[in-house]
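First comes one chain, alone, set out as structure tokens in the form predicted alone.
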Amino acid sequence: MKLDGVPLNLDVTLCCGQVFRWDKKGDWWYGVAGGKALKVRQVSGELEFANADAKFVETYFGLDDDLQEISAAVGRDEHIRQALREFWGLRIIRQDPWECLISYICATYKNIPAIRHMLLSLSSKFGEKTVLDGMEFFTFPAPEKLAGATAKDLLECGLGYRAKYVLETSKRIFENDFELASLRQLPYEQAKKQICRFAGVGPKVADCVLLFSLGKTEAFPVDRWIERVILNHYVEKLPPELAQKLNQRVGLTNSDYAKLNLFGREYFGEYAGYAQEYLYHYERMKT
């Protein structure tokens, strides 16, 4: 696929912490995504797949999203311009909302590494066995396996307390046949509050699937790196008294929280999530 000047950033769109079942081998980056295994590399001004067509891999990697006209409208102060030049490229991927949802309630203060530990012990568990250039790879397991499964089954994949959260949500969504693609249809404030009905989701997993999978480039997650930006960039935007707090390191109430969603979807307005994602990234990377 010829990218004809579209800006694609792969390398960094797969590491930058929205995905967590890629890997690089080789030149080569290898996943699950859309029910089978696929392989993907940028190479000069082309993007070379395997397994999968053309129009899910220009779905999938957001490739219809302008950049061009994301970054003129985010691109407000220097600091997101510099992370911006930085990391060009970097595209929000449109992952399954059902496997976003639950690797998003199984990250819940957990690291990256942790996380795709977790998520790799519930695909080879529960989901199905493909093959791709001589190796394995597991499908996500659809919400009918995981709500079948037992308690000591998530367990020792490694979810700890999230096992409650995820046997809860599965059981939820398969019993009630729940179609979360259809929250795209929704306001980004419905389909939040929505989201947050689901065992183990608060607004920052809400916000997390809302922005990776249902289309809503307006969230604005907060996490300790996004809190870090906001204290050492936009503070003096901040209402004092919260500021105050921020600088004291007392940690983030739900309240607290939803100030500075509210700042960040304020001030960098419908494209807040891509903001979002290059100044976590930029941050991390600075660290």
Contents of the next structure:
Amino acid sequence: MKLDGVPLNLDVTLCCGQVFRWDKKGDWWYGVAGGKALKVRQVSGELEFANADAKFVETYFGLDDDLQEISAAVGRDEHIRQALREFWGLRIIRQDPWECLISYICATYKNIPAIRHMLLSLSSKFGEKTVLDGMEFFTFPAPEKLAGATAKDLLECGLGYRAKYVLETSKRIFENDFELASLRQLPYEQAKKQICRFAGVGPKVADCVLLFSLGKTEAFPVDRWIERVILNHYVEKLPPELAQKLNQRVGLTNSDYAKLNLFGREYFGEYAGYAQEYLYHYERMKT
DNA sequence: TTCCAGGGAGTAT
DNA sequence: ATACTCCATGGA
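Mind pulling up the form predicted together with the DNA next to the form predicted alone we just looked at?
Full complex below, order starting with the chain above.
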């Protein structure tokens, strides 16, 4: 597939912490999406792929997002512009909402290597095996599979206290035949309120699901790294008492979260989620 | 060994 | 509404 001047940096996009189940072997990235294993690689202005159709690849990697327009919209200061330059071509991937929801419930209070380990364990234990290029891959387990798991099964995958949240949320989705994708049709605030009703889901997890799987580019997830970014570069734009609280590195209350989240959305605008992901990766790569 | 992690829920004010 | 506490595990 010719990219025809469409900026894409596959390496950054797949390793910046928005998706957890892609691996690079040689110059190919291998992953499982759309229910099967596929591989993609980028060769000078061309995106090559196998075991997937072009339409899926285009949608999954968000190639229809106009990165130039997004960059112009969010490039409000020198710091974000530096992040945009450094990691130009990073795109927000359109993940499957179900996998995304479970992934970010698991992601709470964990670092990325540990999250990858949990999701790999879950998939190999409850997913369907599939083979590509002689290597084994596993689809992400369907709601039915996780809803039927025991707490012990999930604990063995390393989920810890998250096991009961994954179990409870899986049961609700499976038993009610809940269609997460239908939340796309709701405006940001309403969709967020609905997602927050699931066990183990608060405002941060909800923002991740909205941004990474439901097309809400205005979502602005605030985690420890983004707190750090705001503290180091945007603190003067906050109310003094919130700035001081951020300085003390104490846990955020829901109202603190709402204020930081609102700052991001108002300052960066309708593509705040893109700004967030560039800033997040930039901050993580600094140390 | 100690600290920290893509936070959220439960409980007491 | 707000503050405080606990949570289960593994990477650095």
